[in-house]
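Starting off, we have a lone chain in the form predicted on its own, written out as structure tokens.
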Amino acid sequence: MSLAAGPGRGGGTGRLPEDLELCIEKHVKYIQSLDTRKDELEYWLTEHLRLNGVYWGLTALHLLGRPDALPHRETIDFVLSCQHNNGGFGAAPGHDAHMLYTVSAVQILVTIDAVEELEKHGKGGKERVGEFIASLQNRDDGSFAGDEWGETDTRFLYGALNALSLLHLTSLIDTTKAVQYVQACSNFDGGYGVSPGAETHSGQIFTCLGALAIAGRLDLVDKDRLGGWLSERQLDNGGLNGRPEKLEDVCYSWWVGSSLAMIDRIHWIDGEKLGNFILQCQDIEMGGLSDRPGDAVDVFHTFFGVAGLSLLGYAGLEKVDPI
């Protein structure tokens, strides 16, 4: 699947209707077209995100009510072609194994009910995948590296708990230590950073809350303080940003919205204004959503825009799990 931007632009026609609606069929066709653009340079420049792109597109299609819009067997075969002997997955065939791509691989296989393919055609079954993920935990502080080179990030910690919970293999890691590490990343404003002492960011808040939710420890969160910080991310045009003084971006409809949903505070933002902002980022002729109106659409923002609308209970969409 291509991560290439465009060809359309969100709201770029200048003829958006006053009563905006989600152009479901346009978005389905846009996602289906992404793997047909192999003659474009950007298709190959984004190869390092290929497996993530399949996850974003596939999940968007499920939320749009079109789970069969991508070829089932081809999807499985591509995912398995990215697996290494150590159980981990790379972004595409020939790319190094990494936590982020391994998580996407697990999510895809679970979504299309194909985990058993790891036993039939994979490299060691789901236990091998779980062992790769567990091998990346620092048993001293509970953190997780992304790969053998050792970079740590709360994204990797959340990804580990997410994938292992889907595989029913959380017993392979020290969850208590992981929770302690998340707590070490908390800040005075109620939020969380990428590592202890790092500034609060909406994306890292999602990863830390998601990890705590999977571990059953949302009781550790100062929900009112965090909810206040998150609700302040909404700007006058309805969009959400990731940090103070930054521009709005459709992807934060998910990072902020899902975080608020996990702590039962999503009603602290104006859902109608956010929904209208997301809908204004559509290309109503060629499909896809952009980060903000007028910019090129891509599958990343298409997924997070649709997921944001699902969080808001938009009619016609499947309900998304905020975790």
Given for the second form:
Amino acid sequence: MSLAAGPGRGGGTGRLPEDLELCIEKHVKYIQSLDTRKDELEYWLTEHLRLNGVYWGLTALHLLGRPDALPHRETIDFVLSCQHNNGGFGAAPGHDAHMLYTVSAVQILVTIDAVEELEKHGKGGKERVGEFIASLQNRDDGSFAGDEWGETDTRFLYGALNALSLLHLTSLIDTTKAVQYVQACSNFDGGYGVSPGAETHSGQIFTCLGALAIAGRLDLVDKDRLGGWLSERQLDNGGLNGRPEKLEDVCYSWWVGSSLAMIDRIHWIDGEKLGNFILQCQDIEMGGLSDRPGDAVDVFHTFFGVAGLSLLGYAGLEKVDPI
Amino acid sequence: MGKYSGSETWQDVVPIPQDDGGPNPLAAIAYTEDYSEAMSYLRAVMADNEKSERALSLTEDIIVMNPAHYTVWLYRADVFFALEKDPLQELDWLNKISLKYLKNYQIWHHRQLIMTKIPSIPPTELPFLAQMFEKDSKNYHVWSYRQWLVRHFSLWDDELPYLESLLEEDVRNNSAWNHRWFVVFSRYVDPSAGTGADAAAIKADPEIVAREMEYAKAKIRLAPQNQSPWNYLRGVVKKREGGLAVLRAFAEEFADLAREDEVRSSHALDLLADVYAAEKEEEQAGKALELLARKYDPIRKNYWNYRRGLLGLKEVEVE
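The form predicted together with the partner chain is what I want next, because the block you gave corresponds to the form predicted on its own; please supply it.
First the chain shown before, then all remaining chains and molecules of the complex.
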């Protein structure tokens, strides 16, 4: 799964918004083509994200209604080839085990119904993966590190809860402390940042809300206040930004949209305008979506654009779970 | 002959070529030879867990080619600490990489690790961060690092004048507003105590609250349609006893319901809707929300209508 940008660009169709539709077949072909681009330098320079890329591509294909568009056995083999003896996964073979890729590995295996492969062909069963994740929790403050070096980030905390709940292993961690840490990351504007005191950011709101949702503690959220801040992310062109006074970007269709959906307030933004903005980011010739019209497409924005449309109930797409 | 295969320093090392784990690995790979060669030597030294000068310079070489390769950074930190290298020199080198790769995560975590080896803040540190903010004054990684730095070296008192200069340059810089909150209010909160949500409700010194209210108001007057200082102002008011009503006259400067075509700030209307509702002036509150739904922020009409619903008022039709 190449994470290289291009080849095409989003937008520039010259069509009126009402004529735009999602080019499902083009996007499926685009994602399938990403594994054939190993002759490009960029393919190798983005190796440290490879497993994330597989997850994005695979999930986009599922939402596009084509769950079998990637080869099943090869996907499993690649995922398992990234596993370390400690149970964790690196981004690609030879890369250190890290929370982010371990979460992607679990998500991929669950999506294609292959968790038992961990037992059969992996380095120990799912419990070993769970133990790796649990070992990254700081038992004093509840936070999670990404790896042994201890960088903490609410992305890792959400990832841990997500993967462990998929594996039915949340009992391995101190969820109460994790919830307290999320609370410590809340800000005066109603949002959440990457760590206590850090600026509110839509991506971080997604991770914090997702963690609270998995922990069953969305009751701690002031939904009206947060929903107000999140809906304020919509700009006149329909797109969403991540922070005040920043540019719109297709990826926030997911971070903001799913956050609003988790607190039952997605109707607070103008779904039609957002849908049209996402559709304008398509390359309708070669497939793929970009961050905003005119920029190069990539698998990351293809996934987040498709997921955003799915949240909005776009016809022909599988319905995505916002958490 | 490659840079490494032709070098005397590396003669004893057998490089380990790429194996991408897929069904047809090596054949299709044609990525640039320099990167490929350096990576194969990295695999070899990592397999041996070699902590040496040459390993350090190899990581430098790879990072320059591909700074987001997290495994190389971790290995570099490992080697760096094992060799007890000079942290100031490492910072110097990091500065150059940071200015080139603005969106990189790994650089900042590495910098933090290095900084913990230095007993007091080097005089070059804040000028360097200022240089980073000249390139992007909202860089999330740099702000997060700066918060860590402020706490680590207890730099609280010197932050405000610098922040002032940033907000003078761009009053809409939400990151700078957040940092102001951090240095004014969060310094008294233990970040590990898990009190963040409740921290907002902890009352602060009335003198500081008054100062911060005046500060935010002055900045709003410069640009009334700027959401950051309005959010800040609301947050500050929660730090004192009494409700939002204290802001009534101020907000009315920007939104007089009797002159609905001359509203200068949707945020003022939003605030007034809350103030009027708290004062049991539902009709006024409803009017403010109607103006928002119909005229000043129609893209969020469902939100404003929801707020009207909370007051028992019917929805506003927006075409």
